[in-house]
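One chain comes next, on its own, written out as structure tokens in the form predicted alone.
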Amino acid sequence: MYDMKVTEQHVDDLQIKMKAREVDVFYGDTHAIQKVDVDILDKTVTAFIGPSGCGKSTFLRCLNRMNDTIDVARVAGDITLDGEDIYDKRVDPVQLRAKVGMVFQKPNPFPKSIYENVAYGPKIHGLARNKAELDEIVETSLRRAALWDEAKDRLDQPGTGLSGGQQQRLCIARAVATNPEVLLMDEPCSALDPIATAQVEELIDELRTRFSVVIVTHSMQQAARVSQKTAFFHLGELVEYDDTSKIFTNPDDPRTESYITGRIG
């Protein structure tokens, strides 16, 4: 019984910043994703781990209404930010997602300067008054990006032009630009080498200090590196939720151990 009331006392002091209740989303005829509840807490990485097609990367992007991009995509049930219902008939998703950023499995600037892929969010969102505030802003989001040092004298050159893991870090600096509340990340490192990809897991843990990170990744060493809860996906639902220490050391379930161990994926 003691133990119990000091976990709950440990939930309420992390804030929760998103909160998920008894979501499905169809595409189409097909239910991808059944029943999903959880909690996402502020200034904490969150994991989702799971096979190939166990539904990830389609519930991430429910945090941030980019199913809406999809036509035959249907959402029900409730996500909260901040106690606000994402998605309210009054809620601009386009302003939504400037508090939900997104980071995307493949490197993806714009064919602009480095500086006008950072400064572009702040510009449509109205978050800068002069140009004095727009370097400020790009120079602040490319520093937490890891990025100023290597691309301070070039800034007006193309955003292409940098090496993989430098447009990855330069996606990061454009997703934090707008301020979000919440950074959501597909399988950010996929496309990277290992060393890049250091980089950036060391990137998402100073991210936390700010931000509540969701990252979704294949990779189980990722996740136990860099997240401090992780949610297990299977076959299109949640099987486990719970610290990411208990999740590979002492799995509730034996279909996340049966993962964890290399027999199910």
Ligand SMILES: Nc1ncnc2c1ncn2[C@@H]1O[C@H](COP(=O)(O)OP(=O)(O)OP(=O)(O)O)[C@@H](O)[C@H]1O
Given for the second form:
Amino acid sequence: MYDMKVTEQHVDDLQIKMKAREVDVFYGDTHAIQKVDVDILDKTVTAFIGPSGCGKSTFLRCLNRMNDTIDVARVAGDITLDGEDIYDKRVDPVQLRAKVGMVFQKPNPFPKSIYENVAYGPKIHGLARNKAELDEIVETSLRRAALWDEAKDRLDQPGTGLSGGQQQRLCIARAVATNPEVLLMDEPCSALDPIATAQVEELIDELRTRFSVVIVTHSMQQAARVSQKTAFFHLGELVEYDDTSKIFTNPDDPRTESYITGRIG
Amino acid sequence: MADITDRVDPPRKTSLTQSSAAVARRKRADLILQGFGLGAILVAFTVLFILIASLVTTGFSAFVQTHVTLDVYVDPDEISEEQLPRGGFQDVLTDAMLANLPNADPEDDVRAVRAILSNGAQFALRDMVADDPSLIGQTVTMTVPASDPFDQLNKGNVDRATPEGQRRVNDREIEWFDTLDEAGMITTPLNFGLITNADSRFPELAGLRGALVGSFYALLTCFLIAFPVGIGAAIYLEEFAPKNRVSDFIEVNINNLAAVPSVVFGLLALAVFLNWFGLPRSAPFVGGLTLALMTMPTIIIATRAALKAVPPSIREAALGVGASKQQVVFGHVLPLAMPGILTGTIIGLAQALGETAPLLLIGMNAFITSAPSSPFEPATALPTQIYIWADSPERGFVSRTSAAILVLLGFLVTMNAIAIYLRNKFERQW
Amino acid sequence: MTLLAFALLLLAAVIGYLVNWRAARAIREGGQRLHSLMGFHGLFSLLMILVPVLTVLLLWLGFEGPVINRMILASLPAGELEGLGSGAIQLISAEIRSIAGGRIFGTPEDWKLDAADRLIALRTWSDILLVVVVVILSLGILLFSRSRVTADFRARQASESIVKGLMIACSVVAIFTTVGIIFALVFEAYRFFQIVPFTEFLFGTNWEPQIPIREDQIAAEGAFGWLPVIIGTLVISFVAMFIATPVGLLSAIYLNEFAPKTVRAVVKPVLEILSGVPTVVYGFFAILVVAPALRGTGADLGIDISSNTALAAGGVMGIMLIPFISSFADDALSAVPRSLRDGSLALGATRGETMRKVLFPAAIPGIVGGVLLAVSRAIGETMIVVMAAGLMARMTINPLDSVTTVTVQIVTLLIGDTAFDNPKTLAAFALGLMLFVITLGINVLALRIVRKYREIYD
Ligand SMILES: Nc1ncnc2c1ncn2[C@@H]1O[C@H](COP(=O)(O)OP(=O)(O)OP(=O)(O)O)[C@@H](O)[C@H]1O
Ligand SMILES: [Mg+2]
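Now the other one: the form predicted together with this ligand, given that the block above is the form predicted alone.
First the chain shown before, then all remaining chains and molecules of the complex.
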């Protein structure tokens, strides 16, 4: 399989795409994450790692305001996208989510055809002027998600009929089709076999050329393979955030080191 | 993946706060959908409001009843002790009325004057005198119901401005009534007769007693049958039945039974209980039997849900100390499931209380002027009484129908409130 | 006497319990180890006595009336019942019964008085016999149960199998009910189709059941064609669904996706209240408020609306069905996994788009099941139409007209006169059979759809 190989990359000269400052999230009375500061760089893959329940998903959901859909969730602090406060009263979460897409841990294709699944976003956002353009977007997105060859002959069959790995790639294609600026992925490979995982990882690397990707993962190897920046969460706190190479070779915090080497988590 | 770069996506540099025309249009579509949804709910609310309002406005006047208080001279010429309970009670009352109406003609107006009082007045007087014959020759003061047209007049349901020919009381009758009113003889006390009287052809005398007793007997029968049988069936299906085609079939059967139209149960009762078994017609017992068959699926479904909700850990703990399966179920699981079962049962009984069609088919819509003294005697039930009154042409029955409905709804609300209380009180105690 | 029989039975059961309990205790005190607890020995005896004797008792009471009635009728002087229809015979036995009960109207013939005497005697004998049977049976079983008490008798298992048998019997009641319904309907309908040919009933366009009361017109042609009746039913159901479906679905959509918590907390109970209102109340509402209002509006607009218009009955029925459809649709929408909703929202869809394009389509099977169940309710609904729809069967699909329904005809045919050899009475059972078959078909289909739907998302 893969070695623990760390992608070398100079990230200093890239601009900051999203900036989070002092972010707290509460679920009712539980304080899920505390005082998190993170900068998400453009055209970069950022990995969130940490033990289960430490708040990775929670923080990820803050970035496109998916926490709004949970009644008990309350978010405090500042998060900006290209310098604009995304929690500003005047900001429409619908427009935000068009720019900050999301792929979930469990594949969730709509009970529609493969084509309709991918065309869903472009249709509602009016990205295609005609059928030909829509067809093109669908094809491009499926190709990017490495699903085109398997799906091109069954575009009108239900997306729920695909295998788990294919479903997840369909969901990625669906998210890519909206042409987001940031793509959030919450453990996108946890339901996939190694071959599909490799495909998705390759895909993430491709996606990095056009937008920034944030990925939550439980696999240290995966974080090391695909990301340039890594954030380590523990018990709702952001313990360390740095270049992936640094985190995996020479972490500052002893907790990070224990986690990397497998002593906690 | 060479063609990934085929498509050039110029970064969209729109601000998050400025919304494009397209977004505005999408939001409008959202609002329209929301508006329709809200409108739909408003429709439901409005209808409920109109329903309650129309029932209250027509029904509340039946909770009071116009009475006439008058001094009656129990004339020994008309009424003698030997002849009791026969006698000229009607005439005695008419005389008493005439005495208070100087402008009525004692010859020609007798019928009209007599009609001011309810037909029940003479029986009230008869019962009074029969109880105490020493009243003969004395003057007694009694308060008797006024007849329906004058009751309506007193309650303002008769528009005095309409032409005389189009109302049920003519000008002279109104004049007499006003005379009595000015003399302070007209009162409008609470109408206890609505609850204590049985049915009658005269609206001012008609009450719900027979229907209440009938409904009580029917519900009691229904409960005594449906509750044990329903629980027994539910326990077996949920806890003991092997999961095979037979129990599957029973389950499907029960679900379908719950959706069979109620009138079909009436047909069943008519053909089987009345025709084949020769059970008595119009009897609350038969009504209860029919309602039991209809309520059973509800109770079974509720009981199974309640049993399912008891966590397996409780079963396992009891089984672990060597109790038999039945001991566990009857000793531990059933008591915990009881609140849920009772809630479902009460809701089922509330449905049964409002059920009308099957009772019509077994003849519980008969005109019966006394309350039944056993579940095997002919009776009506609350909903069938409502149906009978709704079918009666007299004006007084309209408000009585509404009043009866309010009584029925009162019972239903109480029953449902108890069910909700039980549900909340015992919700998840483990 | 009946009460005495019950009391004796109860007493025997209690005694049986005590006897076995003491016998078991005696064995234990004799130093032996009991296989089952003493209480189970008692319970065994109690159940052994109670269950069979109670069954006998109830069966006896159930069949006593009909059997005695047969015996009385058989004992009547030859010729008295000659050539009489079953209605007349029923009247005679009713008269005999009321004479026996001491209510004599007019001067009955002597043979009726004799019959009444025989009836009283038979009843007395039956009662005495019942008590004797109960006592003998109870005592016999009591002794038998007592003889079973030994140290290693498995009393717990024995009583548990009796209890289990009881529970199985309870479960089977549901099946018996269905069988009873089918049997009663088919049997009476079969008798009807012997008088009126099935094809005539099924394809006839004329429904005038009042005509055949007079014997010579029983075969009056086309009088029992059910088409206008079922068409009227469909018209009213259509009006009802036309109102209930959009209002119910829209309110479910609002409640499920848009309503703030507080609104939901108020609206849900109100809808529950609406669904708990008995249909006789809706029927009265239809004649008190809706029909006059419709007529008035019609008069203002210059349209002639019948006072029994299908609009009034159908409209009120629609109102009745709103909460039913709404709660069903709400459940179906809630059953759609949250992940689909999140997936759509994360793509930048609005809540309305999510509802219209993802949640609602995903919930359609469940919603269709609910709507079908509502249709079956509309077709089988009785009181609203009995009170607000017409009696005359007419071949029309105009909802402004007065139409009649299957259930209205069943009720009007059976109220009052119920002689079971009259085609008028039997026609109600034929209609009932059709109603049962139609609603059962819809229900089975709907429940199957709903079940499948639940399986998808479980
Ligand atoms: N909807 C919710 N309501 C209440 N509490 C929640 C909710 N979602 C998450 N939490 C709590 O917030 C904390 C953080 O959860 P989160 O899902 O962000 O963890 P995670 O790091 O993603 O874990 P995992 O790696 O297992 O996915 C947990 O303690 C969890 O119990
Ligand atoms: Mg997570």
